[in-house]
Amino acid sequence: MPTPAPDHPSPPTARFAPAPLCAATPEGLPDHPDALVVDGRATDRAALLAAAAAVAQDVRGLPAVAVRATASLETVAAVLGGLQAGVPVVPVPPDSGPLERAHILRDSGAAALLDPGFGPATPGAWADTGVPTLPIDLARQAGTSFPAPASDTVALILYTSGTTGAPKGVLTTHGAVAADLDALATAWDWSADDVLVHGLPLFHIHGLVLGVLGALRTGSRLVHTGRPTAERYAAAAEQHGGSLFFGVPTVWSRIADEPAAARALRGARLLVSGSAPLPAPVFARVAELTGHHPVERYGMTETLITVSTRADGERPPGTVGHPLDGITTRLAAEDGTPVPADGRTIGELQVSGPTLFAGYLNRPDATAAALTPDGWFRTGDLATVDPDGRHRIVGRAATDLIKSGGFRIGAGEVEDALLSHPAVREAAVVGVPHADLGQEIVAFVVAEPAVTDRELTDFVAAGLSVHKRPRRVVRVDALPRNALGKVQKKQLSTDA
């Protein structure tokens, strides 16, 4: 059965009316000289808005504008300027190579590239793009105001990689972003009283949509730490009074390894983890040191954030909570039939609601394939839902559903079991073709040399079921991860 969002009243915290995405602050909210601090540089909202207006004047009427999305105030002004002008903004990873960025710029139809590093002293980091490069100068300001774009206007074109082919451009509208941020503000009691701290990339929904546009829409102050280190998070807590902290599992793992830095977060209101599952041992260590059970949430580039534990609710490790307001979810078997919400049966998670994308740019075939006949988005992620509606993400259908000896096994469950062993620091589990079993379970682990492979497989068999134990253990120095800390399983090799 579909799982609708639970009925939660708005929290009692006083809020200003949300700002449009193209504004710098909710109307009537007092300004602050450190309203936005990015990598040690600060600005107030009025100056940011004026710098964004100057950008908007430059790009208004263009079909799309790309931004080299460094961790900088210039990037924030550039994105805000594009939104003010009603021009789709294409955030480009600053470390992207020439082939990747050439594809993004060509496919998106970006008519200009806004480069935070471009100026008289620095002739541009990407001189080879073939796209006109425009500078972003915070001292260049304008007082022009622009009408708020319609809710169905494309705000962002975010590029995401699938299992095959070049990255696809995800069309995300102003209305979808607004609906998502308002739902998250309710779920997390997020208000203008908060000081948001994070150091996440500004070319992804976690760092840019939640971490910048969310702060601007709710009116909370923002401290972007540049690099997301434990020391910088602790300093932001102490110097700026950080109350709301965003991180990916890699960030929280590093914080858990630095007890003094972690304890500096004890005065926070909420710690949020996303973009990949938070290992149970890291969850426990963070909770022990900070006094906070992290909020875990789930989303995709195509859907934004759709499921989350709540500020006022239970936060069991490994679960991502309930659908946000306005979102409905359901589980489907491989043949499309409904999967029961019994907390055990695995199905593909499908999502419906106002935060969904408007399609893939120039890819009607891919858009159609991503939707069910009745319009639900196929996430490609495997999940279970318990009778109370609480969601647990098991993994990706393409890589994390292992069919071995007639059993359907979620890789995430085996990974969690391995990570609960004190000698294991990292673990990734995959299914590998096997003549007899169909697939055998292979575990890649970063573990202390003293523990044997047999001890690890027996440990899993004792905690789960014998058929879920790894048949092989492969020792590695580190797991391959992307910028958001997600393990790249396709880069793991089982060659002996």
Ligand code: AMP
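Pass me the form predicted together with the named molecule as well; I've looked at the form predicted on its own already.
Only one chain is given; partner chains and other molecules are left out.
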């Protein structure tokens, strides 16, 4: 393994009092014509705030508002508008198919859908949903200011997969987001001097909470590259002076495969990886090409980011560092008893602190199951903690939660989608280790021979969303089952 270059010291930072989530500018921070650049379009903060205020006027008083969350300035204005109005925002993946979006819209109780593509001459992309569609027009600006919502007001309802069933809505409050962003700003020395670059989707916490609300709260400029490609990250470094780069491990792996693009990040201040484990070889290659040890941080939709290495600390590969300010962690054995922090003994990571969710919407059963009797969140991730407090994530307790390209996918949800195809009699979905995606979704099916693999993957992509599609389909005559009829996934082999 090549020797990574030394970590870079952090420069002095321009810290302003953090902006409330609903404001786009920390007090006293000068505006900038390119404060936010999303997929090549730029805005200053004042114009963004005024466009968001116009959205806020439209949605004020609604129980929740959905956003077709394309990677666009309109999505940013829509989310900010909902936050200003104190209305829970439900970001919906723009590629979500009818099954998934119908569930999200129904379950969240969204009374309107903000659609970046909707206008006088263009029908909304999802006019069929039965939820009234509203436009997001950046040219429509309002000067209204709204009182900052209380910290226990729900800011976002983010849908995330469990092992079975449809995705659950995670209730995330203004206070939780603010606490997390402030703790991250401290850990990463993240300030108004930074230019944040990423191209992650705007419907999960990585791209939206950290990648948009984080930039607004700290006052750093944001360059969203539309897509998270190596070339676009390199271009953002060169054209915009990007200093802070976010990516999931798949993005860092692809950057490591493009040496010229990777070298363009040498002038950055901090590279951050998260949402899935960063393989040690990718860490080493990124370090060699860019001169930076990536920061690795760990989190979940339900807890936000809770553990991270730091800008001013060591960043050895394979560790996610220490709990953020305000967060406490512990390891528990299967029977709930404490596991020693000896760097060797594996336990389930449990977390506590101000960044935790306020529960799953409409799912008190699932909320209760996710919490211990004394109120800690059971992450379901297996970890070790060494005597110095360094955390290492070593796996997941449930094999039916798949992480592919940084997306969390429930095996059960994909199986249900496959089983709704008339040619499929049985289906079992697993995550198989994959060099680029971390895990690849593989579907074992008992199906009519006439249906093609492509038809089945397209069926899932169209009904759920593109990233939930199996990348491989394996035909079997029958699924291996135990005496009780339960599928034995460990016996499924992709070797053939």
